[in-house]
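In the block that follows, a single chain appears as structure tokens, in the form predicted on its own.
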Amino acid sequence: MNGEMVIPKKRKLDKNQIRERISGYILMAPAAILLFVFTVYPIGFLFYRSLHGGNLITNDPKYTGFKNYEKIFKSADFQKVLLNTLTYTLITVVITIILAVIIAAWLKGSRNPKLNEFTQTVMFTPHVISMVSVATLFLWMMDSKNGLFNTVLQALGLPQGTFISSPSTALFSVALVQIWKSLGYYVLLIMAAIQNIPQSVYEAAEMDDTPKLRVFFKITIPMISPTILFTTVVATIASFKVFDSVSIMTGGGPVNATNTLVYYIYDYAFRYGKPGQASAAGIILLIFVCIITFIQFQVSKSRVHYQ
């Protein structure tokens, strides 16, 4: 061979194999086509007009480079939204986990399939009510003067509170709504979780006469951990796309305190005017969902269990 590699030649593909590879391509072909319209262009699109200015109407905007991008981290607005987006996201992602892996499991140990078939109903039903519905109600019972929560507050002779009305507790008001909409959403599918770990690894843990709060910590949540984390990463994105809620109940006030990413693009997109803006800071709300959803899946390979 004289020191010389031999590259083998490429079988050809027989007829059968070529008709294969062709069915394939047409039947991937509708999926990509779909995915490339409703998601590839928008974002090829929104990364374009992030670079333009001018406003709804321009036919030809200018070109501007990344200054729609120095203009949105150099506004002390636009660090209060994103401040306010994260803590937001915080507040209703761990509380709304944590509620759906207490009640599940309690839920799970409860013997009472009745009652079970009743709270699963009970929690269930809200999150098939649109979110303008239930902002609605809310807003309707957070008010400060005639809000049913202020009347039964006054009623038991309690302080009444401000919720919506006060800079303090106005965006941890409007995450207990998501939480109060979604809760039974999660409560289900981390349920189908647990109901599918094996009886016998309880009746082990039974049998050596295990502490239930151990079994909890050590077999359940090991074995649930892939569903949690599913849950997790769902809830987050569902959080950073927060916007009816805010936009009925506050409008992004008091004082800027309620004020969302996606609320920020709406108000910059549609009241002021300014798409390029809007779209720089729809690119960085997806590069922050990105960074975010990365680092909880690396945060969970030591932790996530897969069986």
The other form holds:
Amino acid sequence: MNGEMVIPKKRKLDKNQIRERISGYILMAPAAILLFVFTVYPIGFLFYRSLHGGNLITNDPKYTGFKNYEKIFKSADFQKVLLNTLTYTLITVVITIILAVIIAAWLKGSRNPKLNEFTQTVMFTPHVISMVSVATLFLWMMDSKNGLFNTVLQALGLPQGTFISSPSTALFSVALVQIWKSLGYYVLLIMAAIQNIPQSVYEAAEMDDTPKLRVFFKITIPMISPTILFTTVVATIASFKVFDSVSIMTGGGPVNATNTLVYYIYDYAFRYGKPGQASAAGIILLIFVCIITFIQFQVSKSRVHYQ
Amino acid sequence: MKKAVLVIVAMLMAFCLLTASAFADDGKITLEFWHSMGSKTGELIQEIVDEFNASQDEIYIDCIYQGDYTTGGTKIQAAVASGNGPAIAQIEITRVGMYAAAGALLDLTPYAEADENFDVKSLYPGVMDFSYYDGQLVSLPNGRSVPVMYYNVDALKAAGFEKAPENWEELRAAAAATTDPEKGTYGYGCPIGDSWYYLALMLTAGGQVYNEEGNNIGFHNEAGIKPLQLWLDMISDGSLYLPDGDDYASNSALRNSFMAGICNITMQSSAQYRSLADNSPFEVGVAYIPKDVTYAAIPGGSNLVSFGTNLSEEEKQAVWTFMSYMCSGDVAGKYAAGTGYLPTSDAALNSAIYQEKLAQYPYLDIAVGQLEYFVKMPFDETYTEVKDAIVGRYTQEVIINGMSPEDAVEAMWEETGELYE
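Instead of the form predicted on its own shown above, give the structure for the form predicted together with the partner chain, please.
Full assembly next; the chain just shown is listed first.
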């Protein structure tokens, strides 16, 4: 804020100023009320609920203090769930962003506009299909005994995959679906960023005879770093919230191998009738997302170049 | 152009008004009925409801499919929590207790007592286990099932088995004999993630679902270990087929494999009989779950309840009229005949439609014989967590992760005990 705009404390406001201020609040009100009703209040209620027992339909649940938190932190299941969520996020975000940057750079460099357009359309299509349909299709294709993938692998004489039937590959299989589905969207965002890089920078590099790889790492990447940061944050939050694919493909199994935080919350709130425990997990999810976003912004301060 | 848009909008509005008044003006009581039956069974329910609507002109039942028991159960909880529970709903039996304890269910006792046409006592005692809470009648059986064994009669005959396996040894032998790795066929398939089948086998080994005090599992002994050992033995025989996925997904994957002839013996709900028999290119046989030391049957399926505690007296009476209609001999008989669910009374069993279908589908009433072996089930809300998060999970630990059956049962016992502390 500028120094001149600070109004001395005791000076009385004239009518115009009061009106101006009131109109300011009025203009702000719709957004503020919506934000309060649909974000602030639910978060507050979530915390309040996490301190209580009972199920979803009991009228006045008993206050239990931090017992719900104690319970979930002690449970080996919840630790597994946290680990799964972090692993899943790491796999999807890293692979998605790296692939998206490479593909976007390749599309930018390619000289064939027809092929470009075609590739972009094909890659973007999965993004508009509902996750429920995608997950159902992959569930069939990934069936370890009669699925399309294994039939093809067998026909080619390659070893067959276990996909969602084995705890060691299930999480990766679910992540693969997410990557396949969201890749096109991130490619599009990064493409747009690359197209915004001034041609003059590349021309300068060309005059100096800079090798292509060096151009990519020293010009393209730094120039699109704000977009990379943005996509990383968005992808991270999205992966933390994974639910539909887990629910349809594995139901958290086998043996909790794909049980993630949001699925755990769903299970406890609606299947096992313990909304207190679910709310506590919800608060933990909130804290996690905040911390990770904060770290991402901090780390990127030194790495991201805004023009 | 603008004019055309205006005309269309006006027509749409007029149409909305017309349809709205069609429901409001005729003075009918409209009640929502939420159910969890998809595909063919869902169509059958719709047909039954349509017949009810056409049979009288005071009540209109709006029949709404809400997804399987888990999904539908979620929606019902959310609706009940916000005070908008459906007037009539079909809920999975083990969840009845939770709603009854919270006082969310309509007490049907006065309506049942006043009803001269329908006697609740005519329903089989075996299917009434989930109907009374604290002496109040809170639910009626509709779509009750037991797990049964289905087998490919042709494949078993070809391997020299004229009869269905009756005990575990015969099951193992028949499974091994009908397994052919070359053709990719398995003798026996089971959705191990769904603890219903583990519990069904455990009961035949002499265990109980819960202990006497009702605060821990009742199979913290040999009975709990034996089914797991049986499955491990069948894995080493190479005859056990494990479907991918979890819960209802693994069940439907398994049924597809059975119909495709990939696995020759399977365990599924009795309700699947008609669908399996109609869609398999071979003769489908039904038999009791093979026994280890005794026959036993674990109840499953759904009951009808009403969340209409706030309805007017007239509407409550309408709820009862519809619910008793669903349980009446002819309707319950039709439902049982079209699916494989249990007929819930002698009237249903002897109804013309059931007897007619029985002549066509000779295995239709096998499940009925299991009624006398029904065991007591826990009637509280923690049971869902016990069967899914604990029993289902440790079963998978044994089959998939190589945990020893003894350790698994021990862990089930410890963790269930903690939940009841």
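C-alpha atoms forming the largest set that superposes within 1.5 Å between two forms make up the rigid core. Positions refer to the first chain, counted from 1. Nothing here was measured: the structure is a model prediction, and the numbers come from that model.
Fill in: After fitting the core, I22 CA displacement of 2 Å or more between the two forms
Moves: yes, 2 Å or greater.
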